[in-house]
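One chain follows as structure tokens, the form predicted alone.
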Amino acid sequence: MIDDLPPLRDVIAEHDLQAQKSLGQNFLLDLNLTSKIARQAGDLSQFDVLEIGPGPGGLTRGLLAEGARHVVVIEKDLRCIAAVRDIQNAYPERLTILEGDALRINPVDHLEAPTKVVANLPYNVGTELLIRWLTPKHWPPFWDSMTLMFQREVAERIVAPAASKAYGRLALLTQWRAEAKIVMNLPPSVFAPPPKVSSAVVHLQALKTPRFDANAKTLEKTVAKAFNQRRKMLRSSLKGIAPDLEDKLQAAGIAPTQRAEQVSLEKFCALSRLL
């Protein structure tokens, strides 16, 4: 055991924590595994850590046991909050619980820099939260690194190289501003209830400045438009974005007949500068 608190199966039974599909819940029950995920985030002793959707608190306990300076959790399920309060009592002054929807709460007011984000994200909000954290008004962001669990398919889209099947908007937005790699794979059997898909943990390290110069809004708009019709040539999918589109594509080193998935991050940034 990593602490003196009860096993997670007992916690789930005591608080009647049957996972709810509507909340995207799949609970990790192995505390050794949750501690291993916490370790993927590196040394936590000098960091505040943000966790979304702690559930019965397995990862929360892992983060605290691994020495996180302070952990802030956001949870909307009142049943889970009761379970996490038991952890708060065991780790006085080191755990803050925010009740509510992670999409509506700004956690920055409750965190002291430097900060890391470590979470087994609920499936139904994971991608939206990631995009928000990657596209703040100002860069660098509030987080130093993020260690996040997703469905395996989403994790592969985050780290995908150009010209691969999974390459798209998520890969470009991530890799423009962060180093991203898959650090763990998890089978359905380690969750309760077991999901239909495998999961993976992705570690993202924020870059001090974006990899290539580009206006964030222009890049986001261009990439979204290009991949919205990814099977079309860029001369068609980006039609209307600029009157002299083909000239700008060629000036950026992109053939107008290329499709979005064939264009590297560097060239998308070059095109965004011209636009």
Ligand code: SAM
Contents of the next structure:
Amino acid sequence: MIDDLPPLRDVIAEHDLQAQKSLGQNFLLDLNLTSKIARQAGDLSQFDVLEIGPGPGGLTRGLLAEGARHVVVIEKDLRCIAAVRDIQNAYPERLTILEGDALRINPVDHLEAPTKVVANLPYNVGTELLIRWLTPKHWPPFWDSMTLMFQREVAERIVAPAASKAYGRLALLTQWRAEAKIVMNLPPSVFAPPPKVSSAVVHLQALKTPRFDANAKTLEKTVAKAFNQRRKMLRSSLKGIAPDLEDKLQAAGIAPTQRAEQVSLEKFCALSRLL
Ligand code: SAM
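Given the form predicted alone above, what does the protein look like in the form predicted in complex with this ligand?
Below: every chain and molecule of the assembly, starting with the one above.
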């Protein structure tokens, strides 16, 4: 037992937490597993932890039992908020509950640096949150590391190397400013209800400065345009982005006939410096 609180099945029954698909609710029931996920984030004792979507609180309890200095959760479902209040009572002063939509709440005011993000993200907003956290106005961001559960296919897109099938905008945006690796794989059977696909936990460590020099906005725009038509040659997919496009591609070491998926992060950065 990681704490004296009731088993998660009892919490779900008591608070009537039938999973709602529209909220991406697939709950983890095994507290040994949620503690293991919490441990993937490294030492938590000197960190505030932001968790999006605590649900019945399995991961929240894992984070607290593993010694997080303070945990801040954002949850949209009022039924889950009631369940998480019981955890707050068991860990006085160490848990802050924010009620509402994670896309609309800025958690930074509630967090003290240094901060880590650890979450089993709702699939419907997971990618959007990740992109926001990766593209803030100023770098380094509010988080030191993020340990995030995604559908396996999304996790693969985050860590994908150049020229692989999953390589694209998500890989480039992530790897430009963070070290990313898959640290756990989870089968559907560990969730209630079991989703159709497998999941994976990705650990991202923020780099102090981006891996290669580039203007963030220009890089984001170039990558988005290039992968919008990923099968096309760059001389056509990037048409109109700048005068003398072909010369600039060549100066960046990219053949104008190459496709976006064949171009490394380093070369995308070189190109964006010329645009
Ligand atoms: N952390 C729990 C676990 O691992 O068992 C639950 C994870 S479940 C995949 C996603 C959670 O995110 C649900 O509790 C859901 O209510 C919540 N959620 C969905 N959309 C949200 C949003 N926009 N803002 C905040 N929470 C949201």
